[in-house]
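The chain below stands alone and is given as structure tokens, in the form predicted on its own.
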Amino acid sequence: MTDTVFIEGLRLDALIGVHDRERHATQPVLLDIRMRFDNRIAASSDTLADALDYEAVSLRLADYVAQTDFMLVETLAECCADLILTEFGAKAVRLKLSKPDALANAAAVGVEIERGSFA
């Protein structure tokens, strides 16, 4: 199975960071997500209930991230990947989490993780 459902550039506000300036207000984070999922049943039935609902994933992540106050992007990325795997039945997740406003002289900083196998 090589099917992938993706969400690119999901912009969410998060209270995240280790510096004092990051602990007083939310800042944007961007998520690029690739989820391994067998799309054959959904393709055959043409029914959302059989699909990996990317809108439901994005709304759940928005709700989750709004409630967190992690210090590290590594922690937030790990928790988001785990949420997708456990709540939405994805077989694997590749997740890139970026903080576009973290450094004045960089477009973004962040982490990329993979949980499960895309092989």
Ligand SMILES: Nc1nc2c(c(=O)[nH]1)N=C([C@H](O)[C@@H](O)CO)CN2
Second form
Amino acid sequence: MTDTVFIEGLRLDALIGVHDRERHATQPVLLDIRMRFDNRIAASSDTLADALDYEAVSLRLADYVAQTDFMLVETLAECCADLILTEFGAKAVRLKLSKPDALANAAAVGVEIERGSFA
Ligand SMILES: Nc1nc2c(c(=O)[nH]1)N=C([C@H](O)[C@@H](O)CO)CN2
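Having looked at the form predicted on its own, could you now put up the form predicted together with the ligand?
Now the full complex is given, and it begins with the chain already shown.
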């Protein structure tokens, strides 16, 4: 079973970065998330309670990110992935965290991590 639930382009404001200008103002981060989850039960019951509720994940991440102040994108990505695995029962998570406004001459910079197994 390799079902996933995904969230693409989740835009959140975060206090994140190593430079002084980044320590005093938030900036946008974009999250692209794939979560391994068996969707068959929800498909059979047609009941949200049996699904991995991507809206609930998105709202929880927004609340969490709003109270962080990490230096590195690696740290924020790791913490977001751990939150998804521990609070929402995903079997694995692939998470790409981008900073679109970090570098003037780059569309975006960031990290992509995978925790758990999609195999
Ligand atoms: N591997 C990383 N490299 C850099 C990071 C980071 O979080 N991880 N951060 C910065 C700065 O904060 C940059 O995003 C803003 O100029 C530089 N390199």
